[in-house]
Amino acid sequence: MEFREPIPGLENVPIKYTKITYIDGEKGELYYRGYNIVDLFNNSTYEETAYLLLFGKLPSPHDLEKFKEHMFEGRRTALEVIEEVSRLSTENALDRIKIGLILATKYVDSWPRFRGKQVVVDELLAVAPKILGLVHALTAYAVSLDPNIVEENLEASCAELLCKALVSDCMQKHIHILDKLLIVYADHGLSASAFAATVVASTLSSLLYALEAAISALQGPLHGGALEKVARMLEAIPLEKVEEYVSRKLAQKEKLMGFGHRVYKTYDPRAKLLKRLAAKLALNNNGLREAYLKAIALELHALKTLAAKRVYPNVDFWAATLLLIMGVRPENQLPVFVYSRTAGWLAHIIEYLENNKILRPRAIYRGPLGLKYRPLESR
């Protein structure tokens, strides 16, 4: 059988048609279900956005209330799972979430079923809001280690529950900012994590196992792990040393965390929106505004060289900055990504299952053939 040359990273290799997310990397535009991210950022809430991603339309008031009720049901289910997770020892917040997802399989049934030869997508969509609520509750516990945070905020908005778990002095301005942050992180097409989840789901495994795979992919430094690395970079560099740091990194041809994107060849539209929020928050938060000043200085010096190469700050750069200004520790920043992106992951999983075929790429063999086996004692 003849094969064409492999495509490293499967770059630009389509595996499905989608109606979920459209990205124009040249123009720097992002759309969820046909709605520009700027429009959603300015006018929507995370709950509305999550509903849009899953169901393909903006919800009516009745639809939104039912959606929230199902999420709250997932949070209540999570309380039993959290009790089990709390008895296990692990230092990493994302590992706590993954363990929780595995344990939750006995409480949440999300295995695909068939009607004839087709997966019953309606059943998966019905359970998706409950899974979303479950993940949100697990995440809130994972970063706070306080089960009361979940129990006391079972019917809080998504942003408020996260804020109570993350921010020691959670105020309305923090809730508003987190709601906007959750919107811009809610989906981004077939990223490595979404693809990993889709591969697992294509085997007709549980949606919870597919999400566990997504989180594992997310933890890599080339994907969501960059968020924590940006935060630690901003914490470590003294403000007066930023220019020196950037010059050294670029001279040594080392990656500058938070810069560049596989798709965008211009300024990431999500980063633009978060940069604006960071500026507003920094002006009213003198104690933690240094992170913003460092980020501005770092961007300024980096773009003197990188703009000509079409390398700009990405969403992680300004998300990390924004979260630092709010007082969120670096190790608790990546769980925010999970909290938000679960809606997008679920949407892509379910969309693929509508016309499922197990994902099974091929490798081109270039090794030897016909080698003769030699007994161990004669080698």
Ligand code: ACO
Contents of the next structure:
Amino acid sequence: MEFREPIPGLENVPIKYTKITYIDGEKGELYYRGYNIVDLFNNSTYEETAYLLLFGKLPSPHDLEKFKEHMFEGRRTALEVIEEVSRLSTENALDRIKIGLILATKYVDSWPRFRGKQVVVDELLAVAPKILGLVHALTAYAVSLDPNIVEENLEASCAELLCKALVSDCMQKHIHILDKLLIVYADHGLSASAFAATVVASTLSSLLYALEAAISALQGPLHGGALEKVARMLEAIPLEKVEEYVSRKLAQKEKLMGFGHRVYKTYDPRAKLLKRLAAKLALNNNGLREAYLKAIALELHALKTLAAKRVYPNVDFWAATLLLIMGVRPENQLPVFVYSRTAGWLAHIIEYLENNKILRPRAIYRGPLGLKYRPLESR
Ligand code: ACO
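Beyond the form predicted on its own, can we have the form predicted in complex with the ligand?
Okay, now the whole complex, with that chain kicking things off.
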């Protein structure tokens, strides 16, 4: 059989048609189900956006109420799982969420079933809001380590539950900002994490296992792991050393965390929206304004070199800055991404399963053949 050349990083290789998210990397535009992210950011809520991603249309008031009830059911299911997770010794919040997902397979059946040759997608769509609620509850516990956080906020909005778990002095303005942040993070097409989840789901594994794979892929610093790295970088460098830091990193041909994107060759529209929010919050927050000033200086110096390569700040750069200004510790930042993106991951998995084919690419063999085996003693 003839093979084409391998395509490094599967760059620009399509694996499906989608109706979920459209990204114009040249113009810097992002659409969920046809709606511009700017419009959703200005007018929607995370709950509505999650519904839109999963079900393909904006919800009616009745749809939204039902959707929330199913999410709350997921939060209630999580209570038993949290009890089990709290008895284990775990390293960090993401491990707690992943272990929670695995333990939750006892309580939530999300294995795909068939009608004839077709996966019964309706069943998966019906369980998706419950899984979303479960992940939200696990995340709230994982970042706060407060065993009562979910029970005390069982019917709080998604942004409020997250805010109470993350921010010691959670105020209305923080809830509002988190709601916006959750909207911009909710989906981004076939990112590495969505792809990892899709690979697992394509074997007809449980949706919970697919989400666990997505989180593992997200943790790497080339993907969502950049969020924590940016936060730590902003904490570590004094404002007056920012220029020197950027010059040294770039001179050593190292990557600056929070810059660059596989698809965007211009300013990431999500980063633009979050930068504006960070500016507003920093203006009213003397104590934590420092992070904002450093981020502005870092962007300014980095773009002197990187703009020519069409490398700009990405969503993680401004999300990390915004979260730092709100007082969210670097190690608790990536869980925010998980909290939001679970909606997009579920939407992509279920869309793929509508026309499922196991994802099974090939590697082109370039090694020797016909070698003779020699026994251990004679080697
Ligand atoms: N700092 C410095 N230079 C960069 C950066 C960066 N952050 N990103 C890309 N470049 C340069 C590369 O060095 C390369 O230059 P060259 O052509 O002179 O060798 C060129 O831009 C292309 O970069 P690639 O790494 O080949 O682009 P790719 O599409 O494979 O990678 C990625 C995209 C992984 C996001 C990359 O930009 C990167 O590593 N960024 C830093 C990590 C990061 O912020 N990740 C979060 C991404 S957003 C998200 O996942 C939600």
